[in-house]
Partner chain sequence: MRTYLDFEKPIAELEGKVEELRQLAAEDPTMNISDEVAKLELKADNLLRQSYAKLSPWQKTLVARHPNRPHCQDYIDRLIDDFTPLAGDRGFAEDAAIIAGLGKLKGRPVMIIGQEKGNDIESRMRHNFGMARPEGYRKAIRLMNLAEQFRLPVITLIDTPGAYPGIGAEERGQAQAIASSIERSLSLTVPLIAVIIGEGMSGGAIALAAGNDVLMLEHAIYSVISPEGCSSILWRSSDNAEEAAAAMKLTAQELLSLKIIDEIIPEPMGGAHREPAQAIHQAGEEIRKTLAKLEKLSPDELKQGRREKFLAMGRQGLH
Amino acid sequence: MSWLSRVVRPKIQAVLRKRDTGDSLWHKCDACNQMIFHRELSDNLNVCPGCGHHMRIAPKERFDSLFDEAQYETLPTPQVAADPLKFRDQKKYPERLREARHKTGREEAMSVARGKIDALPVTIAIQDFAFMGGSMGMAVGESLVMAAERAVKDQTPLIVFTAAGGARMQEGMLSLMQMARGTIAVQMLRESALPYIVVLTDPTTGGVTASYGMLGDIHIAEPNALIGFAGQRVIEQTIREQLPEGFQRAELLQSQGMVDMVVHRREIRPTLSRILQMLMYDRLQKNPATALPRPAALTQADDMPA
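Isolated chain model, in the form predicted on its own, this chain only:
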């Protein structure tokens, strides 16, 4: 067999197959294996129309779905030391960062933007699991602190969408310190009497769960999101018992009081709007133009005799 048949022809056929099938046109659901046309999946906010499985969604698509008319200002990612520990495993840390930036088109694992939800100004920070597993490094800690400082300056609520495998091992102790810095950022909001809402997405684990991921005034989770600290296999090996079905999933955590509500992705925006209008009600009275109609429960309470 000639080299034309052995080498050239397979390469040409591979290119033609890729064009014919269109890898970017169809997506396979991880839960039910249904093939979904990419536009249908995008219109449904990366939720399988067949089984309702919530797939991961990029920060830009998330921002577009949350802010009024998809209009918002993206805040610049804070600059931090590129490789403070000169860490290397199979690859050098700066090389891994370059690969993650090329793959995602983002500078770091957390993106911050400010805009409005139903005319109410808000600051939103979103972690991207596609960027090195959403790992919490120094840049993520700086981004969270920046988001909190901007929220305090603008007197807006802060909403954080978490998605992480934990701390970034390439930054060692410097990464673990971001747990404390994240806690301080939340305290800044508390001292300013501003709402801090956490939306837990799949997966939220490790140091993120152990710090700012579980310090919200209200915790919302997407359906079937994995939420926990240690992995299930580690826990089973430690306690030498089989874990119950649905362990570390959003629905079980809600039943145990760790999550306030489990909300479908298409309902997150209206749910956040209602919560923020109630939590910011006193402040909104000073600026009625941004306020929705007063919740019926509050109106009825005022009408009740003392």
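Return one more block: the form predicted in complex with the partner chain, after the form predicted on its own shown previously.
Lone chain follows.
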């Protein structure tokens, strides 16, 4: 590359990029290449209306689609030690965190909220692949523990939407320990006999699958979601064979007995509602008063004079 193209090319690229995002009223489906009008895509929860391909969806849009009247209280992201290893690869870890925060507008890779599904109070945690690949650092583990503690306190089910490449290497062993800490969070619900439902979204691999991702009372997966322990490249390098069609995809995992059902994104809310009403039936019968506390934020909003 000549010095001229080196100088000129980035500028052209910048212009092109700007135009790309400037009028991104149209979105191309990753699977069928169909152009979809952005409003139509978001109305359809980022599922291609043409081929049904499930594209990624941000936590806020997901929460909006799950809770009654899109009303919920978001819990603050718990504070954790910042960069305890002083980790540096090609970039410093705090720099990568800053970039992820800037890109997503979110503080960390797990968001937790409480609200209701068909009047039943629930706690929901959503892992965010856009934030450093959803990687399971201390903040993710701590959010999960917080969500579980809150669910136990409020006596609500906990629903976790998983999405992650796996561990957050920049936190070293502190990241690996989140597999144990996430598992303790699950045990808190078990011991309180509260439902713990996992919704596996694309992609969920590594330490997340090998801990709280595979410990649900019920496992729901989104269509075609990649779900597994080892990464596909690692497997290919180890066995030196091509992987079979549909390997580690939701539908295959269902046939192998690892997930209960593969559910279209639009159907997840009614599915959760149906399941939770039944799992919570006995508890609600015995003690309807304490089993249905109203989340504080909603109570305030509801009670506000119009």
